[in-house]
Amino acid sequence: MQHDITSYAKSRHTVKAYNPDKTIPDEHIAKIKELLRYSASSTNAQPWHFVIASTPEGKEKIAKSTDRLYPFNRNSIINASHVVVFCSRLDIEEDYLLRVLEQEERDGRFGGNPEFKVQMHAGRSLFVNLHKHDFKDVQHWMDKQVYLNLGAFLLGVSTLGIDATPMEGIEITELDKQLGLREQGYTGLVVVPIGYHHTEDDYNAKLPKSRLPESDIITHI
């Protein structure tokens, strides 16, 4: 049965309790990986990395980042089928920009036109350097691209019948340490347990959705 895209936006919710006995099938995990890869980002910079934990050991490493300040988040991480850690790059240097450029060429983005390739690199470098040297907010700019991905991800998994819980209630320093992220050139931003909610214990599933009225948030001109 086909659904209008807004039906998923209206029905998805932030899960407060997961069913530990239900596992996301492999074919859906494959689609989830594609969702992560094909998200939009400014200038197609893709300044992100993702860690997907499905084993008890992997989920425990992530859960340690909740223990000191956010213990209420531990059970969702442990009981979810999988946990996705959304990470941002710590830098965006020339060698990385060239790697993106070469991938675009392999994927046929330039149609064999070397001039278009040069223009693409110059345009992307312009924006990166503006944030790096003029605005001096390149880390924040990269983080914002990861949040673009997160928004698409939450809606995307809902179309697969998969529940999700975006969490900023984590200690980033501990998370990065547990996963060895900074040594790889990344830092964690958001942890997202995914799976299937516990019918009895997930109180949020029983509550009506609440949003500000359209008149408050949309202006027509």
The other form holds:
There are 2 protein chains.
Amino acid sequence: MQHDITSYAKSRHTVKAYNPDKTIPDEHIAKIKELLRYSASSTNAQPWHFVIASTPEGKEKIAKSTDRLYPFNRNSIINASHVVVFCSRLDIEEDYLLRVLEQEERDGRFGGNPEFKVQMHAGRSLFVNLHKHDFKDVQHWMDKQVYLNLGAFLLGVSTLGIDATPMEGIEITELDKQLGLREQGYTGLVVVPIGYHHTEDDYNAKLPKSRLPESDIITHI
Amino acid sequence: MQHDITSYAKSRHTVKAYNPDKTIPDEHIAKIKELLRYSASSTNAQPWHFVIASTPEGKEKIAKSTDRLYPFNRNSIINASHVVVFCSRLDIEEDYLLRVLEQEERDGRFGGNPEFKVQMHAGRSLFVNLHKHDFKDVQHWMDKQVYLNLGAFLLGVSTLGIDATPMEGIEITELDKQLGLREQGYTGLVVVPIGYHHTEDDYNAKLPKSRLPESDIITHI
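Form predicted in complex with another copy of the chain structure, per the form predicted on its own context:
Up next: the whole complex, starting with the chain shown before.
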């Protein structure tokens, strides 16, 4: 990276037109997958899945979820180099929690101490059950972790010189059907075309960013 | 930044013990505020507020929200250089939407074209009303934007050499009371102590990261 992180935060923008002739090189796709995989999540629950479309057929399936209500989003999906679908799990059941726990053990998180493994499972289950049974918002809680991943992703890819267009304007039912997500235990949340903006047509590249003043959003104590 | 963004994503970790004698310099606090302010959000709604505690009194108020249920979180709050409380708005009412719109106009987003201003307000209202009236999850939708900001923040501060400890383990009712958040139209979501880890005591700095395998979380189409 050449610049300070704030310069990326301030210069990145939501692309409105992609150059269909520019493709993200494989070594950057590999880095993008590492960004997705290494994101933080509450209790390391990682309640997510990602579909990465690089083929015209894959992008077309995703674009179908914009046709009825958000037709203005189709072109970005079709013309981008790749499209990343951020998905959430539909359930966070005991089997899955044990799978995460076993992975942590294999990766050396417990240093051979069985007590640490028990504590980790208890801590993660505490938060999952709080959201399942007390707050009854476990789907939203999982979705929030996916948004956390999305935030790191948008800033992260900008440092690689890659543009992005985060979209909530998709019909989830259609997206899930097109990609067969629910059968696999996932549901789509946000679609993010990535690539390189079209120098002439991307009007948003030329507009200044706008944010509320610092005094409105920050309190010091 | 000296390294590739993925090296930061892979090396950052949730700090379990801070060095109470190390303070984040002012120029980095200024950058941190820019990261918070310039985060993306759906339709640029920016439905957030941040409380930054740098005084012992401020940190003590925040720590009180851990005492009943999450006492293990107190020390990180007290010993960190600063503590950032990520808050969500409690409502996203017409007056607020117009305030964002006026700011965008002042910042030059509409280039003097009143039609663009009308379109922006209509687009943003479409999404807000979808979540208010159709999905009835507008609080969660706002919270998700705050988590997006949090994701960029965690990755962003790591590139400045600053450690962080994102915490959901806080009692929101107590936190909101201590900081007087609800009277101002906000509610706390996540507390993030930031600073520099204690070289000897931060056991998590020495443990390897663990993540599910790429083949589990990514599908290519």
